[in-house]
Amino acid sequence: MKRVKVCLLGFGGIARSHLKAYHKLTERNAPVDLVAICDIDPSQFTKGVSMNLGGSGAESLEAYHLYTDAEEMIRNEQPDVVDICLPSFLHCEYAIKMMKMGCNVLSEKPMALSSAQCAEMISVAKETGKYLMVGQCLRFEPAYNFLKDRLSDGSFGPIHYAHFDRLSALPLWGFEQWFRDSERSGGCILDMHIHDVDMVRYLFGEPKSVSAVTTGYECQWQVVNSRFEYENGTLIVADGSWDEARSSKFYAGYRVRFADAEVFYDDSTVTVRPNDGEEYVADLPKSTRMADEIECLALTVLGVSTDQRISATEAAKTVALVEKLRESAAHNGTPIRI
């Protein structure tokens, strides 16, 4: 089989999960290869990172070609897929550029800073013919393909309720601070309460409305309470903060009701609580997320695999679902239709 060709575009925190995924990939021969990686920050090709979800080591990258200047290394390295991995006010400019340059695109979410952002990045893809998936690594984690499951074969009865929660110190780590400028990360409702926005979706499709209230303290929507509504009377609630304590682990987790169990995930165990029977720990597929989102795309550029979980299409109504969270936090939790 074809090997895919990957660059890596920026590295800093989040790319080093990224890093970790291409070693996984290799380690399962998949047909992707890592072969060059750019920033404009030299240093960071040398020094460690700490962030919410644990510090990061200075790595070895001595495999790899490394820039300071993206173009160059597309006109040298001639990839076929380019991750991005940059500032979310950089997703859309540097995803258009590339798929101009001939490249497919994956990128980090948030797909972008709007829906007028996103919308014009799909039309490029479809201008180029270039593929562009978007991050939305939580469609591939077995504690949420789980519910999925678990809604799909109707094995727990009809959802009666849930709470979704992800939680973290204000990141500090990022370039020139962008993190605490709400213009340019869109706050934690669109950095990081976004991939339960996603999950929302995901798991129970098109909500009827949604409401939400939020506040900060460092930068805007620094906290966030969502809620959303459907026809059959199902209520969904997602909390998401960037105000924990710095000495605070992030956290992500939920806790579903059904009509015959409840399940509840603790950002490390799904547990099974039935309403008659034991508790019990599900048995789940160590999470490779990550790698597995890479592989996705990498089949899809080669023709293996029609696997849509995170169509570009898809990554751009969760973004507009943040902007209608966003207009009912403007007007007080006003409940917004959809």
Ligand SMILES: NC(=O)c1ccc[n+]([C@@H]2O[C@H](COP(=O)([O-])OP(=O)(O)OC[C@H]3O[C@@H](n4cnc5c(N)ncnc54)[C@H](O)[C@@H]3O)[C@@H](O)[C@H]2O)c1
Contents of the next structure:
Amino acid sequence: MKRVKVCLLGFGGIARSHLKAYHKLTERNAPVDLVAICDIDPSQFTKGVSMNLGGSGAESLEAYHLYTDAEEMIRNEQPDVVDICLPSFLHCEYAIKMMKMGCNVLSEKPMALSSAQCAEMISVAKETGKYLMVGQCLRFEPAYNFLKDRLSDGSFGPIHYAHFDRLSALPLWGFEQWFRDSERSGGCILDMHIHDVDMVRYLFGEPKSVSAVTTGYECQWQVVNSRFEYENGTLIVADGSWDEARSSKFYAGYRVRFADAEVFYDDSTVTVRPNDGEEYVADLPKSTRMADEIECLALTVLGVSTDQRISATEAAKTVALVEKLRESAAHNGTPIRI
Ligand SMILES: NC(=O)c1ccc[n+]([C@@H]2O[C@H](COP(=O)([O-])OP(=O)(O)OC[C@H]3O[C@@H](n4cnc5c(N)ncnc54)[C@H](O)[C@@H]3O)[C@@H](O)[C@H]2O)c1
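Now that the form predicted on its own has been shown, please provide the structure of the form predicted together with the named molecule.
Starting with the chain above, the whole complex follows.
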């Protein structure tokens, strides 16, 4: 099988997880080769990063060509795919530039800062005939796909209610402190809460209406409480925060009430509590979500996969739903019809 040649653009916090994913793909014999890495700040190549998802020491990058200029990297390497791990305010500009230079693109989430930027990116993908996918990686997370599978096989009965959490201290590791500048990051609601907004759409479809309240101390939209209402009466609530104590660990979890069972996730274990019967821990595979999303794009580029789970159209709809939540928050939590 032909192999897919990848260049990684941006080598800050999340790029370290992508690097590990490429190592995993090599172990799996997946047809993907990371060949080069670019960061505007060369000191990133020799130091570690400490982020909310955990720390990593300096990486060994001998196997890769290193660049500080994205266009020079593309001209020299001629990759099939550029994996964009840049700050969110650069996603639109660089995804468009890379597609126009002939590359398929995997961009980190959020797809972009606004629906208008997402539309521009999708239009360039169509014009250039390039694949554009967005790293809404939770769509490859076993703990969340466990819910997806139960919703589709109906084994726990219909859904009544769900609550999702994603909590962290304000990120301080980023390039020029871009996370705390809500003009450049979109605040917690667009940067981190978007994972749960995307999951709500992935699991339950488009809601009939949404509402949200937010507050902020060190940036706008730093803390958010969102509600998603459905025609059949299902109510979904999600909390996102970048205002946890600096000593606290990142936390993501859910509790979901089906008619016949409750399901809990506490960032490590999925526990099922049936109405009748003993509580048990779900037997799930170890998460390899980053490797899975990269492999998904590679196999799509090779024409082997038609998995559209992380397509740009899907990711753009999630950005649009975040905009509706912000609209509600700007009107003191008034429900907005979708
Ligand atoms: N999927 C997830 O769970 C997840 C988790 C964390 C972050 N993210 C997303 O990943 C993206 C990056 O976040 P991060 O934490 O790695 O940020 P970061 O600031 O740590 O890393 C960004 C890197 O890009 C480099 N850079 C900036 N401008 C550049 C340019 N023009 N050319 C080349 N390099 C440039 C910076 O020097 C920095 O090293 C964000 O969009 C963020 O929302 C996703």
